[in-house]
Each structure stands twice: as C-alpha cells, then as structure tokens.
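Take a look at this single chain, the form predicted alone, given in structure tokens.
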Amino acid sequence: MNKDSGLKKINGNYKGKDILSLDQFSPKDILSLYKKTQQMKKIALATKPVKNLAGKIVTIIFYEPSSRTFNSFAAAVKQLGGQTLEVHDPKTFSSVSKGETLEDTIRVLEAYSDAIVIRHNEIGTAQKAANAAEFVPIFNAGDGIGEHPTQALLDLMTIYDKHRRLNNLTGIMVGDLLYGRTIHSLIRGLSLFKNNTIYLLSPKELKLSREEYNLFIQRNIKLIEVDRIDDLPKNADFLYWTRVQKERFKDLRVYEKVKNTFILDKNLLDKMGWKNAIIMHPLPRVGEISTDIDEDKRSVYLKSQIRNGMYVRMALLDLILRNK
C-alpha cells in the first residue's frame, strides 16, 4: 500500500508522517513535542546505549552543504540506536551527476530506508520528494529560501526553555529576512500562538519579500518593520541575529555592499539593554555576531540552541519511527 503523501496534519499523531512545513502543527502538537524532547535530552546526557530505533536506517542526503543540520540528524539517529546511510554533495558524487531525476533518486534510496532526510537549494523539493516517497517518511531540512521545520522547532524549544511560554512574545530578527528560511519558519511557528510581536530589521535589499510578509500579517502575529537600531525595542524576549548569506546572491557586488550591516557586539549590547532576551543564531556566523559575547549569559546559539537541535530530531525521529 503506498504512502498517504502531501502535508498532513499531525493532530497528536506523528506515525508514519512526513516533517515538511510548521503548517502541520498546532500548538498543542508543539507543546508535546517539548515534552517529548526532554525525554530525549536524558537519554542523549545518560551516554548509555538504547534501542528506539533498532534495525532502523535513515538516510540523510544533502544537496547543500551543512554541518549543524546533517551532524545533528546523523547524531540524533545514533543516539538512538538507528544507522545512516549519509550522501553528501548527490550533485557530484551520485547518479544525480548523470542526470537522474529528484523522484528517481527518492525512489531507489527508500528501497534502502526507513526514512528521508533531504536538503536542497529549490524551494517545495521536499514535498516532490515526499510525494515520489512510496513508503517512507521524509524530513525537510531546508528547501531554497522556503522552510526548515526542525531548525524552527528546536528554536521554538529554546525560548521555550528561557521564558516558559510561546505566546505573548517580543522578538528581534535581524539580517537575511529575504532569503532566510529559518527566519521563514520561526515566524510561521510564533504565528501558531497568541500575542507574538517580531520586530524587523534588515538591509532594504534584504526585506521579507511581500508576498512572505502579507502571508504572515493575515495569522496570528504582528509583523513590525524597522531601518534603524535604535528603533529596536529593548524589552525583547529573544533576538534572532542571521547572517547574510552569500550563496543566495546573483551579484556578488551587492552582498559586499549589505553583508556587514548590523553587526551585534557587547558595545550594543550594554547600549540596548535587553537584559531578559537570549540571543540566538541559526548558524554559521560570518560576522554578524561579534565573539565578544559568546560567553554572555544570554547568548545560546552555540550551547542550549544547538543542543535543542539533535534533541528534537531524536523527539521526532523517535515519534515517527519507533515501533510501539
């Protein structure tokens, strides 16, 4: 019998079903998986050997390179007792070089697989792959400028972690809003609770595309643009500091010119405040966040964020895959 594909709603069930888009979950969903996710942290910090995922192969292929997002799955599988079968760079080192399609590819690999993890330059790849996949669920870990699930809910789980609560919010997202999926996916995740304000800033080159922007004012969240700053709230529960990323830029003269725009150092930091944010960062960084508050209490985007990362995808992993 083939899979059920497209994106389907997880209302309390995560059997079996893909991972491709924040639209698929609830708050409630969201608030078990947390749950779920501290169970998984003290399976991770106990070091001993479990079995969730005997018998089990995931395979991770990334046509983008990464080192969080396919070191972190790749972990997450292991810690819980599965094997990968890991393909990096297809584009070079894989039929696709010989001009195997994207379906063909999903096709022989889940033949050996219990599941997908995919990343790719193209937007909706994920769900192309999702719907080739006959079987076998898949995870979307970054499509083009569109979605990244996983990285969003683990950033969810890390304010979580801080303020106990998603709604209600005040956050500060800087940097690549254009072409920043994780952007992209947190805000679709803040829009699934009540009350969340984000504050916008970015060079004008780098705005959140309008189609993006009038998207997100029509759900449950309220989208402020700013140029400059000093127009930055200072009573901000999280600030969400993104690099801007070269790969996406066609004219390489334009992202010299916008790359170094806000650059977060503990100059700014004394002179804003924000004395009950953390400081997150989807990484990696190029500048954009000076290393002179890395040890700042209130930044996590290389302890508890990072961390939140393998945690969660054991959580799902575990939720879709183990046999019960």
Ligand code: NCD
Contents of the next structure:
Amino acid sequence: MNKDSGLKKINGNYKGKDILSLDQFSPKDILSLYKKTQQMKKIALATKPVKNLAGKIVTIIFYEPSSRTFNSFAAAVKQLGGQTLEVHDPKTFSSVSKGETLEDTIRVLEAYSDAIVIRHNEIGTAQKAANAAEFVPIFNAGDGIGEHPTQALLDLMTIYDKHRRLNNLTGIMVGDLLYGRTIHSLIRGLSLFKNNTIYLLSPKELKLSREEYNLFIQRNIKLIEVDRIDDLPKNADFLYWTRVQKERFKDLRVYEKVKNTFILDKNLLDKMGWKNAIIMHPLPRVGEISTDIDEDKRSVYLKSQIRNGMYVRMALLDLILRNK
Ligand code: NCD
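Given the form predicted alone, corresponding form predicted in complex with ligand NCD:
Expanding to the full complex; the earlier chain stays at the top.
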C-alpha cells in the first residue's frame, strides 16, 4: 500500500502500514511493539480462543523455502483467530509458472485477503509488491540479500528480554555478512539505539558490502571488522552466528571454500568466556553451531528466539490489521 515508493515511517501508528525495512522504525515504535508482544504472549500461552483477527485472511506467499518464518506467521494469524491462504513455491504451483508478473499476482491476492506476507529471492521485491498493492499491507518476510525485518524485530526482542535494554550493547556477528539479510536488518535496528558496538567476523569474501558498511557507519553504531576469532572481545552481550548462504553463490567452489570457516562449539565457548552473552542464530544452521552447545543456558536459538518469532508477528499483525 506504499504508493509513493518511499518507506513509510511507523511514527507511533502501525495501522495499515507495510513492514518492509527496519528503517521505518524509531526506538519508541520498537518498544511499543514489545509491550504489545507481552499481551500476545499471554494469548498464545492461554488456550482460550481470541477474535482479534476474526474475519481476516492473511496470504502468505513464499518464493523461497522456509520453516520458521512461514509457519510462525501462519501460527500467529491463527492464534489471533484469523485465517491464512498459503502459497508455497508459487513458481511451481501458481500462475507465476505461466509467466504472471509479480504485480499481477499481488493484485489478485489482495482481492482475497487483508494482508500479504511475501518472501522472494530478489532484493527489493517486497517494496515492489507494496507499490503494486492498492488495499492491503505487505510484510517483507525476506527479499533476497536485502532485509528480513520481522526476524530483526524478534532478534532485538530476544536481546531485550535478556538484557532489558537495547543500548550500550556489545554484540558479535559472525558468518555471512554479505548475503545474510537478517544481519542487514539487525544492524539497522541496533543503530537506532545509543552506544552499540558490533564486532563483525566473516571470511573476507563475505564481509558487509562496502555500500552497506559506509551507510551504517554514518549511523549511530560502531562497527569493528575483524578477521580472526582471537580478535573478538571476551565480553559480549550477544553472539549472532549465521549460515553461509549457499543459494546466493554463483560459484559453488567459493561456497565450499568458505562454508566452515567459523564454527561455534563448546571448546570455543570455553576458550572465549562470553559468560554474559546469549547465543543467537536465525536458523537454519548447517554446521556452524555445534549441537554440543544446544543445552548451554546461553543458547537461545532453539528456545526463546523461536518462540519470540511468533509473539512478535502476532503483535505486528494485531497492530496493523485489527479493527479497533
Ligand atoms: C533466515 C533467512 O531466511 O534469511 N532464516 C529465517 O528466516 N530464520 C536465515 C537463513 O536462511 O540463513
């Protein structure tokens, strides 16, 4: 519903807005979302049905595979008493296979639904969908190597849950900083708050693009790029480990060369300390976090980080769609 193509700021009012980028948010918008998230958590944990989204249909259309984002959006709608239209793999199962344009697909789906959640392999597609939609808000569930705003909102919430603040943090981000869209949204989110420092560790082929690096360092955040694990600080508030994004490589030999560069396991944790840190990963992991630390109490990637995904998405859906 974003006709003027610029990003619409939330500015204290979520109603009817597209969610395309973390650049739409202010610190206040994020903290008010987390207040709503607490209510949503109560609804999800109780068994009593609610009607917050009764009569609403949310279409979820994913051009790329997903386990968490797709299902947590679907669960979030259903937790709130709404219904979903679910389109997996439209390149095979919809008229997209006959050559239908994205714009036409969106115009059709908005005739059936009250919101559209879209994941696509190309950067900028969520914005394109928002430009095409006349009546319904668009949720960006990942646009290629661009952004993944709802993931960053749940990541920030997971950090907030543990540390009760989103400023004065020291974080460590490891893995695929070039292609990892969750990283691109999370850095944007952390740069909204004061005095955050992020150490960035990746194979040299997978550093943040220089465009993004230059954009981010003009913001309110300190980025420190390092090449070796030994250059990371021993005190940190969170670790954010990520998968090397195989599907983005033109040359799979490069992927094979860099994929296992940084592996987090018990030995490394013992060596580095990181006593006060939580260990996050957007998942799926493909070997870069060893299962031998899954039960460590700092590990949240299969625990609160997952559950927060549904609660935060419930809060967004409620604020954006619910008739008040
Ligand atoms: C991430 C994604 O799709 O960007 N997954 C997710 O939504 N949690 C991360 C990834 O695929 O590596």
